[in-house]
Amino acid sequence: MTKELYEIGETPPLGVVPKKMHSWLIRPERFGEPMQAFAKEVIDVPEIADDEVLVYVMAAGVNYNNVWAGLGIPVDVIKARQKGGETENFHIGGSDASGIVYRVGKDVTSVKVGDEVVAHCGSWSKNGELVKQGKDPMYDPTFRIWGYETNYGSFAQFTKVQDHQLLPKPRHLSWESAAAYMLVGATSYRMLMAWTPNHVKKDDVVLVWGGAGGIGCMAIQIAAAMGAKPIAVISDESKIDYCMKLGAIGCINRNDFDHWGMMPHWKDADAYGEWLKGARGFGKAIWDILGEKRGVDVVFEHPGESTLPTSIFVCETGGMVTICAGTTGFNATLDLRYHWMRQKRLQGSHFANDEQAKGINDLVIAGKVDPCLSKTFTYDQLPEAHQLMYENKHPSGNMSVLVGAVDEGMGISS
């Protein structure tokens, strides 16, 4: 007889879906820091559409998007969905998951009950105009980040996803490691591999900002797997060994330089000259690592406002700066003389499509990219994991929370 509710770690029989589930919920009246915003509740297991899959969550990844969801800024994701016609007054976050397929919609043929899977967080309507035209679904107006812009993410016993979001779980990984890499890995893969002809190739020099961070540790490994020469930018000498073990050929401590920030106006000769001195010094640090005087083929950017002027400056003629965020601010300044005369490319990038998610998953399956799991939390510690991230006290690499897998190390196939 099916129970109405199974406790955390009490796995239902394969394919048996109870009526209720344990979940971590964010509600508008609790908006604030993670320790305040998240609360455990029991709710109904969601119904799935014809092209959706219900996955029993074994582990969930921790990402900053659900720190934002808990704060209610920069977007109140609950109110945004209600404006679109949804009725729920809560948010279940979680944009990374590993788990087991428990139910499939009638149109689903790509997975079956019992499959061990990982989920990527790109969702879109198959009826979107650009999707129907065969264009990149990332550009379609229906694109949403699952578990942030959509509800019923991985911070619950069951999550619902579109069938195309699911990929095979790497057999050599534990559940918690398998839940740690997809969002950051697919984001990094698109940044480095999608923008032909500037995709990373053998012997390219790749400058990776935040080399020890969640996306940075992925970028170093992807570049190394392509035979490129990644150089990591770090903020602490203690991170050098970590980045070098991932495949970096050298590291630069950004705290050795003080020219960061928006570029001075070119008419202010003294201030501009001082900035240029700092930028050239940073470029020389790159030369010293390479043993030759040359620029960077691909710059992997996300700090934005403070670093972009230097990133553009050190980029090689015909090279590319690819950027997915602006963690230091959003006002981008650059010297256009260096930009147009040397025909450099500034490319925005955001998450990934199915092909790129498969690209990173294939590298993980092949053992060429490690998830860089740094810390695993229990289900009860989920708010704590996000609080560490909010306070920037989280360890290098990526973090996961156990859900159905109550013990670390579960899920490795023999």
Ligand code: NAP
Contents of the next structure:
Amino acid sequence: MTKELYEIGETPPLGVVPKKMHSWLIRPERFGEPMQAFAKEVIDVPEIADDEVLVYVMAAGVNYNNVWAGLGIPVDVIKARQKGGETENFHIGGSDASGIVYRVGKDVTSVKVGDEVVAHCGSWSKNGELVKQGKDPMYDPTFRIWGYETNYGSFAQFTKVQDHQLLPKPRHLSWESAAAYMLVGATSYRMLMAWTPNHVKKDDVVLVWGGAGGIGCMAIQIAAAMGAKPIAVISDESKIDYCMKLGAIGCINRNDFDHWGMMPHWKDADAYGEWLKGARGFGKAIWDILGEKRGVDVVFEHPGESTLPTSIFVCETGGMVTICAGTTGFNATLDLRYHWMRQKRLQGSHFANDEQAKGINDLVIAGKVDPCLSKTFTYDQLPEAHQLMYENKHPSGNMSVLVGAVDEGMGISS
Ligand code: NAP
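Please show me the structure of the same protein in the form predicted in complex with the ligand, now that we have looked at it in the form predicted alone.
Full complex below, order starting with the chain above.
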């Protein structure tokens, strides 16, 4: 007989979906730091539509987006969904998952009950205007990040996804490693591989900001897998070894320089000259690693305001700076004279489509990209994992939380 509720770690028989599930919920009255925002509740397992799949979550990945969801800023994701007509007054986050298919909608043919899968977090309506025209669904107004902009993410025993979000779980990985890489990996893959003709090619020089960070560790490995020459930027010598092991050909410590922030005005000759000295020094550090005077073909950007002027400066003629965030601020400053004369490209990039998610999954399956799982948490420690991230005390690489997977013998690392 089907139980109404299974305990965490007590796996329901394959394909048996109980009425209720354990979940970590964010509610508006709890908005705040992660330790306050998340609370355990038992709620109904969600219904699925004809093109959706219910996945029994084995492990969930930890990403910064659900720190934001818990804070209720810059967007109150619950209110935003209610404006769109949804009624729930709670949010179940989680934009990375590994798990087992437990139920499929009647139109689903790509997966079946029992399949071991990972989920990417790109969701969109099949009826979206641009989707119907065969354009990149990332540009469609119906695009939503699953488990952030949509409800019923992976921080619960069951999660609801669209069929196209699912990819085969790499067989050599534990559940927690499989839950760690997709959001960061697919984002990095699109940044480096989608923007032809500037996609990363053999022998290209690729500068990776935050090389030991979540997306940075993926970028180094993708560039190395393409036969390119990744150079990592770090802020602490202790991260050098980590980046070199991932495939970096050299590292630059950004604390050796102090020209960060918005560029001075071009009419302020003294300040501009000082800035130029710093930027040239940084460029020389790149030449020293390469052993030749050569610019960067692809710059992997995300700090934004404080580093973008340098990124554009060191970019080779005809090269590209690809950017997915503005962690240090949103004012992008650059000297347009060099930008047009040297015909450089500044390319915004956001998550990934199905093809790019498959691109990173194939590299992981082939053993060319490691998920860089640095720490695994138990289900009860989910708020703690997010609190570490909120306080910027999280370790290099990526973190996971066990949901259905048990921790015995699973090699919980710390
Ligand atoms: P993370 O693990 O915290 O890593 C960020 C790295 O940035 C750190 O390791 C740090 O390395 C570096 N950094 C911090 N402050 C810096 C500064 N002032 N100047 C230069 N580098 C600095 O975060 P993540 O997961 O890699 O994510 C990075 C950013 O990308 C976040 O803003 C995230 O929200 C965004 N993101 C966007 C998408 C998208 O689809 N648009 C997807 C994933 C992530 P060092 O201190 O060693 O230099």
